[in-house]
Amino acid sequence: METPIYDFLKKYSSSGTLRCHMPGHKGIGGELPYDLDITEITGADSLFEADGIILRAEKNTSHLYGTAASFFSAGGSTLCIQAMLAAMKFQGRTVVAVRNVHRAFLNAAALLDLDVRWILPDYTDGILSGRISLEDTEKALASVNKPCLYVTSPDYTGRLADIPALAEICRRYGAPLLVDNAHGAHLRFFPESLHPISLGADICCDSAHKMLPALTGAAFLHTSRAEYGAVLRQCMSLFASTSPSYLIMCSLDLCNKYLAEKISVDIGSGLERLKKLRGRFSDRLFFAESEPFHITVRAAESGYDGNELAALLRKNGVECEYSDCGTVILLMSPVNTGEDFRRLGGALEKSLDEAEKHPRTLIRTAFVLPERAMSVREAVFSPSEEIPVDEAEGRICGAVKVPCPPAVPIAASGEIIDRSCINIFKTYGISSVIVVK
């Protein structure tokens, strides 16, 4: 019988490609290691019940992040996202969010029958990043009953949002700060923290697997508050595996590991070669303004089409973590050696010399909040199709299909797709959307 997911990531590893891209690891590691894959057996512990082992790994966690408490998860930030909104959900609070979340939020809203009130950021990349307007999160947050606040920082562009002054505000109005951190597990460790938590932030996720050393679907899950500690892990225990992978969990544990001997050290070394790969190429291409471990370039603006650019540096060796006609985007992490950063500068240099210029086309997003017609969850669980994008219009949105990366939604669900809607998905390829029926 054919094995072919064996097969491709086989191929990949032997291809000597350099990975600009998650997960962090960065494909330094053995054999799969089935000798260690296990159940709940005796002396084990229990994920949602922890009071053994994954307990005492997750209080090593807890003390390296500065928390009140922190919990492993083996299904991601995903999992993460769905227990912060339903802690949410149990103290009744009216979700208030920055439009450009993650699918897997608008998924938990559908879940849980959240009510989500908006907040349009000014958009910078496309519909992937913006800047938060504190005023406008004032009065939305004024405009509701017992709200909470729901921000992506870092953005999938790696935009750091202002969570100081979100923080603020929020204790201004009882409102608990929920932060989907899924890009910057690191962040804690650089000379001064810019992690959520250390900022003013209850409760947040960290994606491990995307930025460090972890297994994919390897995450955790924070708070600075203990009286969410409980109920947090209530809230994973409704939506996880009861069969949570102890090859994820132990990789955390690892990870851990890899946070108190060395990671300061080598986002020291990071930072270095970030600034001066930068630098080489100030002249030549625009960069975002990010977290440094995030090198988005603004192809467009360069004179370049990011898909062209990014299929030049696959052909050059190097596979980045996202690219559209505007934007190219190559992940680092603190692993990754001076010699990654030699062969990455090399081939954007060679690359660069083979892309074609063009006119600067710049994608601007002039979006504008679509008309709601039914809830989030009415729309995703009532009957739909899929249709062509260019006859959409007027249609409610069912459930939300947009490609991951970067899985940020464009019309939400329940929501009447309009021709700004329609442009703005085939401005990121997408050519079917699903509909209510």
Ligand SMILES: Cc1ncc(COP(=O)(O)O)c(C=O)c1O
The other form holds:
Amino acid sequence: METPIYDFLKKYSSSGTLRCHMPGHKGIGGELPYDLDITEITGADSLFEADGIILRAEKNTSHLYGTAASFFSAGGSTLCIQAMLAAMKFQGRTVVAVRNVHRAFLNAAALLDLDVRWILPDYTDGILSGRISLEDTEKALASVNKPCLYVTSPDYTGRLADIPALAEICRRYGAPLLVDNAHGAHLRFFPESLHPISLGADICCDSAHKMLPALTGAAFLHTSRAEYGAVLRQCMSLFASTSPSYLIMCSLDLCNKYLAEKISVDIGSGLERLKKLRGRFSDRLFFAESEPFHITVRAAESGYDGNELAALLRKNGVECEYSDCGTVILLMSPVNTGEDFRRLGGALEKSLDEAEKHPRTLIRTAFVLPERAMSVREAVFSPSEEIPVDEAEGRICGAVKVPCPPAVPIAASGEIIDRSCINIFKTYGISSVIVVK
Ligand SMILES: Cc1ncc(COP(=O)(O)O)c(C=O)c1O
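So that was the form predicted on its own. Now I'd like the form predicted together with the named molecule, please.
Entire complex below, previous chain first.
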């Protein structure tokens, strides 16, 4: 596959042109990464008015993902989430969202002054992950005017929502289906595509940097509906820097080449290795239901403290994506080699031998939707103070304070913090909260 952005940058960097333009590093004598980092010079196109090399690269992405349009983001899925929600605001839609959203959603809700209607999932892996009830979804969509539905799938633990069923319900209520697929850019290239766009979503974002070989901050915004094309680009430009990084865009361009030429083979071997790894530890560990590249260990249920297991893994040369007392998430990608899996298997074996065994416990989060006192925007922009969690009962949650990762809200801004929130805050090691004064 052609790589128009990369080719342009390489040609320019070797041309010896005197850079009387931004950025100020001037290419620093041709050194990486500066040599390929430029601004919107002649021929380099411009992300938010793309009609040259960037548009060509985006069209390649669109072709690879089978979308009506795909856009590059140098601001991660965060920017894509802002853009898709802004597009819904343009249409005057009410956002119905499944609660285990990432903080990026809550911040966008504050910026756009959204009146979010929540659906509580049946939380099965702490606050990180839950099963979405189709009945609850249908009820929520039926209860509002001009709805759209926002779901996170895969969620932080890799759990996939039933996108085809949700898409079918959405169609009945004329509701666009928006999917935060930050963790699922690779799903398109499974033997049978599990990507939200293939399964019926209208708009979704993929953090290419999470699951594909792309630089941090690189993401795709996709839509299956041609009519959203222009508005999504416009909405992205509302929030984005006017100087999107060419290095990040170049990494998306090179990622296209990887997707076209190599990922299917890598996914095939990755799936085999993941199956073997899970099988090898199946008598010692319980794994959460997830897409295969998220290895989510139910540590507490397996008789281990998740944080202790993560520390032992670190000692044995493996840094995990996330741990809490009940869970350890090891994130692999199609790029991982057989040698990586061999090392991971060895480190897991060693860490489990060294770990202290605890009684097996099943951590379930009993969560009731907190009462709402004001809008997300009002709460975020109100004067606030930080207080110890134990003193927060009855106070209104101000700015969102969630550990990042995983950045899932326990109380959202504008909600009244109750006893159940306090207990969950403590479980996740959060000792202070920001409340409205
Ligand atoms: C579920 C989910 N959505 C959105 C985001 C934001 O993505 P990005 O970091 O690409 O902006 C994250 C980041 O961790 C995430 O886990």
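Residue numbers count along the first chain shown, from 1. In this text, rigid core is short for the largest set of C-alphas that superpose within 1.5 Å between two forms. What you see is a predicted model, and the numbers here were worked out from it, not measured in a lab.
Under a superposition restricted to the rigid core, does Gly16 display a Cα displacement of 2 angstroms or more between the two forms?
-> It does, since the Gly16 C-alpha is displaced 2 Å or more between the two forms after the core fit.
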